[in-house]
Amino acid sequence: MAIEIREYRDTDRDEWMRVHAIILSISHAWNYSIQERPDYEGHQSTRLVAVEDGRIVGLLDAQYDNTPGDLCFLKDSPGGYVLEFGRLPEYKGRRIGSLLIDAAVEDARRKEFHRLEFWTQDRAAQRFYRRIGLPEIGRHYRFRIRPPQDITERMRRDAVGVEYLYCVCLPEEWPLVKQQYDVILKHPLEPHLCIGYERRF
């Protein structure tokens, strides 16, 4: 049966949100979990999702810049930056990816914006992208911390416990990172690297 990519619906949300959370549970792309459907207030926004035998299988979401920069990461113009992308596992295969990004491409163009911004922890999602040909455009470590104890003697004065610090390095300090802070190593807070990726149009 072939896969349609349509708008999202408000009907949606809730079939929306429980193959989003399949998809979150199998991906690194992600560093928390949701509860409820983003509506993106304030920016412009894509919210497609990949329909098969009226199932939803695959959804994209990106929201767009006010201003170059303030949601992107290049600054050269306005761009979207994605933020919800994948598909259900058992539809490994079936171009689904592609086809969201070709729809979210055409509906950018639409509303007069000519580049997506594409951030990922996840190294299947990373090689996917490499494969379709998309540019690198940075890459920065996400991780975590346990505090040091100054940190954790200055907030304990005003009744505030750290459990830990969630930080991000640039890849060439991250070595020195290792060296002078406990970074938690364990899943599910394990580092990981983000790469960046862009799609022009």
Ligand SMILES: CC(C)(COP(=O)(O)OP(=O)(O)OC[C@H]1O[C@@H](n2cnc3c(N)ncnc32)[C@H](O)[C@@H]1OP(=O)(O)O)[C@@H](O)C(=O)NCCC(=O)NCCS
Second form
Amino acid sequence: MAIEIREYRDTDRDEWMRVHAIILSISHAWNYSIQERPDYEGHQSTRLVAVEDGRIVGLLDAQYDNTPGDLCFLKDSPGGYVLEFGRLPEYKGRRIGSLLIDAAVEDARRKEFHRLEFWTQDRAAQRFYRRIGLPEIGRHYRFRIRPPQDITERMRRDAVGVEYLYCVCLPEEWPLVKQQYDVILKHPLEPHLCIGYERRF
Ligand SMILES: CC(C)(COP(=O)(O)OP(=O)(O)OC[C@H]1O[C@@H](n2cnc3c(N)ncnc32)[C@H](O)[C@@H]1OP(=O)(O)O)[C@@H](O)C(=O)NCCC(=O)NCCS
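Same protein, different state: after the form predicted alone, show the form predicted together with this ligand.
Whole complex next, starting from this chain.
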């Protein structure tokens, strides 16, 4: 059965959420789970689904800068940030990722954007982006730490408890950060290296 890439429709919502939840459970693509379908209010967006035999098997959403850098990392021209992207695990080897990216590029062009950014903490996805030849545009660690005592005490004065702090650092700072802070290592809060890639067209 052939894979069709088409625009998302409002009637896809429940199925889209279920497919998203499955992809979320087998990847490190996202930092948190979502219970509502994002609508990207105030921005242009591309919302695509991959469909086989009437069933959604993959998805891709990109949201576009209003001014260069308000969403994207690179600021030389306005771009699209790919926020939701994946396909069901049983559809490995069907080129759904590539089909979705090609269709997203076409739609971005129609909207007069000329680049898309892809950021991911998922190591398999990082290999995929390298395999399809996307250049890297940046990398950083994302991690949680148990708060240092001065921060805990400072916030307790305002009756605010702190469970953990969600932090970012450059790879060259990471060895020192691990020495100096109480980094949470246990799943699902473990650290990840996040790498950004882009496609220009
Ligand atoms: C990332 C993802 C969308 C790729 O989709 P896909 O449908 O498997 O990709 P394709 O079939 O189009 O693969 C294109 C090429 O990349 C290769 N490839 C795919 N995944 C790869 C991996 N993990 N490592 C190395 N190469 C990989 C394919 O073998 C293929 O190579 P070929 O051109 O030599 O045949 C998919 O793995 C996925 O849904 N992952 C979970 C969610 C996720 O991490 N999303 C992205 C991060 S935000």
